[in-house]
Each structure stands twice: as C-alpha cells, then as structure tokens.
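What follows is a single chain, given as structure tokens, in the form predicted on its own.
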Amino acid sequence: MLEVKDIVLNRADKNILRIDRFGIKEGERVALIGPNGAGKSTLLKVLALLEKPTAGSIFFRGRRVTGANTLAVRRRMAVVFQEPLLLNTTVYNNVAQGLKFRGLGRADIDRRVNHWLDKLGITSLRHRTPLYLSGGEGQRVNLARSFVLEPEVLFLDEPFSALDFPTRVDLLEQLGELLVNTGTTAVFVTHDFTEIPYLTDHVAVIDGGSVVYEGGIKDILRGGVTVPAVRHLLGPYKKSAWMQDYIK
C-alpha cells in the first residue's frame, strides 16, 4: 500500500534517513521504535509526505508520488502528533475542520463529526475550548480530529506519551479497537514496548537512520534477536514482571 525505495535524508551534511526498502501493507499496523535520534519520526514524516526526502521514491497504493499527486496522496492520510495543537475554537469546530477544508456540506459534516465525538466519548465536550481539555481530553480531540477524515493511513508520532499511566492505556484500549474495527493501515511511533501489543504484534527497528529489523514484538521480548540496537532496547524491560507475563 504505502512503500519507500532508496531513501536519502540528508540535512546540513548529515545523513539522518538512509532506506533501501520499507513498506507498509494495507490494513497492517506497525510500530517503529528505536534509540532516541534514531530517525523514527523523521521517517513518520516522510512516509506521511510532511517532508520530502534527499532522493528517493515513495509510493502509494503502487503509484509513485509526485510533486503532481502529492496533495491528494496527503489528503488520504492523517497524523497524530504528541501534542494535539487544537485551534482556539471549540470541539466541534476543531473535529469538522479538516472537513470543511474538503468542501464537504454542512450535514455530512455534523454526522461524521459527531459519530466521531461519540466514538472517543468526548460528545460532552463539544462546546469547549482547548483551554479548558485535560491533556487526555485533548488527544481524544485529536483522534477524532483524524478519524473523522476517514483516512486510509493513519500516522502517530508518540501520542500519548506525555499522558499519565491510566489515562495512556484507557487511549491505547480505544485505539487498539478503533484500527481494528475500520481496518486502518497505522504506522505508530513509540519509545515504550509496553504500548506495543494493544496496536499491533509488528515492529520496525530503526538505528542510525535504517531499518535495521523487521518482526514480531515477542520475538524481540525472547531474546532471539541479536541487532544490537535492538539488545540496548530490550535491557530495561527484561526483569519486568509485563514482560515476563507477555511473552509466556
């Protein structure tokens, strides 16, 4: 569905992306981790067209993308950022946003938008503003931000990050169910594992700006795998009794 071919990123003479192949099938759900600065979210963005390699191709949907095409590819996706950035305007106005930006009619709007305040329980919050959201309010606003374009790609770069423990796995429970009941290709980008099995079973290691591993998260949790970025990774996790627990 989604793929990269010989991908150079380069920026002030640093090398940051370097990918000979990376692709995505559609309905599939991958989560990308690896050592901070290793290019996960740097490569988020130029899977989600938000930046433009060095050289290189990408594909959607087996159609090279273009300087032609890219805006309509883009407009096929959605991203979800750690920070929600909402619009100093309420609820409603900042879900049915994207959508008046597609010239879609008022009532399609106010349908998808509010199918969408009720799936993420925030129907209540229509009225308020960002000034007034707990953070997990917030994203929940951001979600149903994405969701409700209907995307066929769903970009999220550590989302939930900044959120405390109940309120992250309340999210990731949500998440889990909304990519698997709309059948949502995700690619998700997280510095915890521990988040990694209420998404998706599949990983892509990044080190150094390549993708240096691709499998199941149990495998890597068993120990089978021997890239040493991914042995650094796993060190914090392997007296952990989550972990212990997981991989039986």
Ligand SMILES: Nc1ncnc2c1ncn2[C@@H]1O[C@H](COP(=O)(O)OP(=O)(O)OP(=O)(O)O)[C@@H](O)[C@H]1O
Second form
Amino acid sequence: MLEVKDIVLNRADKNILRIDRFGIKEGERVALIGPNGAGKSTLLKVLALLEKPTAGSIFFRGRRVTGANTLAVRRRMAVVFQEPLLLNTTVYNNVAQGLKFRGLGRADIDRRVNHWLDKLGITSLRHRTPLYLSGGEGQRVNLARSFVLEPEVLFLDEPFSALDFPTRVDLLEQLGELLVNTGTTAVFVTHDFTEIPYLTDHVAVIDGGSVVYEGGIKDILRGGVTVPAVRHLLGPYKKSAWMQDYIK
Ligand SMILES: Nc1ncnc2c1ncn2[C@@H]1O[C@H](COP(=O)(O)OP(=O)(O)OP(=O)(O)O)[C@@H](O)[C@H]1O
Ligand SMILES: [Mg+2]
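Having seen the form predicted on its own, please provide the structure of the form predicted together with the ligand.
And the full complex, kicking off with our chain again.
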C-alpha cells in the first residue's frame, strides 16, 4: 500500500536516513522502534509525506507520489504526535475541524464527530476547551481528530509516551481495538517494546537511519534477534524482574 525505495535524507550535511526499501501492506500495523536519534520520527514523516527526502521514491497504492499528487495522497493519511497541538476552541470543534476543511456538510460532520467522541469515551468533554484537559483526555481528543478523518493510513509518533502507565495501557488497548475494527493501516513509533504487543506483532527496528531488522515482536522478546540495536534496547527489560520469565 505504501512503499519507499532508495531513500536518502540528508539535513545540514548529515545523513539521517538511508533506506533501500521499506513498505507496509493494506491493513497491516507496523511498529517502528529504535534508539534515540535513530531516525524513527524522520522515517514516519517521510512516509506521511510531511518531509521530503533528498533522494528516492515513495509509492502509494502502486502509484509514485509526485509534487502533483502529494496533497491528494496526504488527505488519505492522518498523523498523531506526542503533543496533541489542540486548538483553543471546544473539543467538538477540534474533532470537527479536519472535516470542515474537507468541505463536509454539517449533518455529516455532526454524525461523524459524535461517533468518534463516543468511541473514545469523551462525549462528556465535548464543550470543554483543551487547555484544562488531562494528558490522557487530550490524547483521546487527538485520536478522535485523526480517526474522524477515516484515514487509509494512520501514523502515530510515540503518542502515549508522556502519559502515566495505567492511562497508557488503557489507551493502547483501545487503540489496538479501534485499528483492528476499522482495518486501518498504521505505523506506530515507540521506544518501548512492551507497547507493541497491544497493537501488532510486526516490528521494524531502525538504527543509524536504516531498517536493521524486520520481524515478529515475540522473536525479539524471546531473545532470538541478535542485531546490536535490539540487544541494546532489550537491556533495561532484562533487568526488570517481571519480564524475567519472558526474556531469555
Ligand atoms: N532538520 C534537521 N537538521 C539536522 N538534523 C536533523 C534534522 N531532523 C532530524 N535531525 C537529526 O536526525 C536524527 C534522527 O532524528 P529523529 O527525530 O528521526 O530520531 P528518532 O529516532 O525519532 O529519535 P527519538 O527517539 O529521540 O525521538 C537525529 O540525530 C536528529 O538530530
Ligand atoms: Mg522521534
């Protein structure tokens, strides 16, 4: 569905990404994991057509993405970042905004916004302004704002990293369910292996601007993957007592 080939991305004389090939199939959910500065966010932005690589090609549903069709393809995607970046208006208007931009009628907007407020359990917050929402509530609004667009691909860059553990688990469970139920193709950036099983089995490990491993989360957690970035990232979990039975 979405594929990049021979991607090189340089910024300020520094090579940030070098990827021969990376792709995601329709309905698939892939987690991108890697150390700080590995290039996860940059790859996500390249895939989401928010950052233009220095060289290389991007294909969406088999068609090459060019200057002429970038905007049309972008409209079929949505991105969730760690910070909600909500507007200073009601929760309802924040969720409705993207649909207003797309020129939908009021009745359609109302139906879709109400549906997603309900799905994310934030109907009671509809008249509130985002300024006084908790971190978890803000990220629920952020997710509603993306899902309401019915994107064909949803990108999430460490969406729950700033949240407390119980809220994070709660949102991961709900996001996992929503992605499965809507069949949405998704790319999820995290630096925490324990978040991945809620959403997918499929992991791509990024290190030094390249994809150094692609495979199953169980193989990684069971210690069967020897690439240095994976061993490095697993280090802290090995020290954590409750993971002892799981990781060799
Ligand atoms: N516009 C830019 N100019 C110069 N360097 C950049 C630019 N954008 C990103 N970088 C560098 O590229 C590297 C990859 O950055 P990126 O944000 O993709 O990493 P990341 O894997 O998401 O890291 P983190 O886990 O900290 O979020 C980093 O070393 C970063 O400093
Ligand atoms: Mg990042």
